[in-house]
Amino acid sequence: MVLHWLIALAVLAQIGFGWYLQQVPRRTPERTIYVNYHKSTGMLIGLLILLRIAWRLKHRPPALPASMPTWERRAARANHVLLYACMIIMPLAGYTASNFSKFGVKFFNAVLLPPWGVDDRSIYAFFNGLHIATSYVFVALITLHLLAAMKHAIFPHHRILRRMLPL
């Protein structure tokens, strides 16, 4: 439960930070600083996500109640699988894009992690585009997840929400 909420807050903040970066003028020192913070926090969130996946593989969640309609159980399962896919694709695509630019990653603007790829704008553009496109899919899935949680909060027929709240 703690990992869920920690990652949820970190991911939402990171997505907001990434979208904010689109407003920061290119080729400015401020953008370089902010982009490196975004990359650095993304790498840390990626590690948390790996920890969460490892935890999930060893600790299966309780089954959804049989009282839930089949379509709801399937939709919940599909949404979770797609959320995990986005949590894997986004940091990998962002990190890979960074490694196909001459800038690489300057971890928290202190430690240079030199790129392991060549400076190739087309490879960078592909992975950066994948990173950005996945962010939009991710936000849609998060919105759906939150709407489902609100539905279960308003109509608590199955007591699903209690499993994720520290009550």
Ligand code: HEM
The other form holds:
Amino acid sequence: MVLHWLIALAVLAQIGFGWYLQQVPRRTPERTIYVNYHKSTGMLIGLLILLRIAWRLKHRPPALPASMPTWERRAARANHVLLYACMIIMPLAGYTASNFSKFGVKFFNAVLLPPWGVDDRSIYAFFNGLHIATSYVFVALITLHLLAAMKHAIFPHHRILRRMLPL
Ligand code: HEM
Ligand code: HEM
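Having looked at the form predicted on its own, could you now put up the form predicted together with protoporphyrin IX containing FE?
Below is the entire complex, every chain and molecule, led by the chain shown above.
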């Protein structure tokens, strides 16, 4: 529960940060600073996500209530699997792209992490494109997830939202 809510907040903020980056003019010193902050927070969130996945592999959540229609249980499970996939792809694609550019990552604008890849525009463009494309899929899945959570809050027959809260 703690990891779910921590990562939910962090990911939503990071998506907002990514959208904000689009407004920052390219090839300016400010953009370098903001992009490096985004890369640094993104890498920390990536580590938190790894911790969550390691925890999740050892701890099965309780089964969804049998009172839920089968299609809802299947849809929830599929949505969760895809959310985990996005949680892995987002930081990994961003991090990999950065390492195929001569800029690498300047961690919190303080420590330069030298890139381990070659400076190659097309490899960079592939992983950066994957990062951007996945962000749209991620936002769609999160929206669906939120709508489902709200539906369960309004019609709380299955107590799904309650069991995700330490009550
Ligand atoms: C901020 C609004 C959010 C709400 C109200 C919410 C609500 C919930 C609830 C109620 C569950 C529990 C379902 C169950 O009991 O089986 C859940 C599970 C889950 N949520 Fe969220 N969530 C939110 C944001 C997010 C975000 C942003 C992500 C993605 C980063 C996310 C990823 C997941 C995943 C992957 C699960 C499945 C956990 C598992 O079975 O391993 N949630 N969420
Ligand atoms: C959970 C982690 C992350 C999330 C949710 C996230 C989300 C986003 C979003 C929503 C955008 C804007 C996409 C658009 O232009 O429409 C973006 C852009 C960007 N992200 Fe991330 N990001 C994450 C991690 C990272 C990491 C770890 C790096 C690199 C180490 C990174 C590097 C970048 C860069 C360079 C851009 C600008 C791309 C461009 O405009 O060409 N991100 N990110």
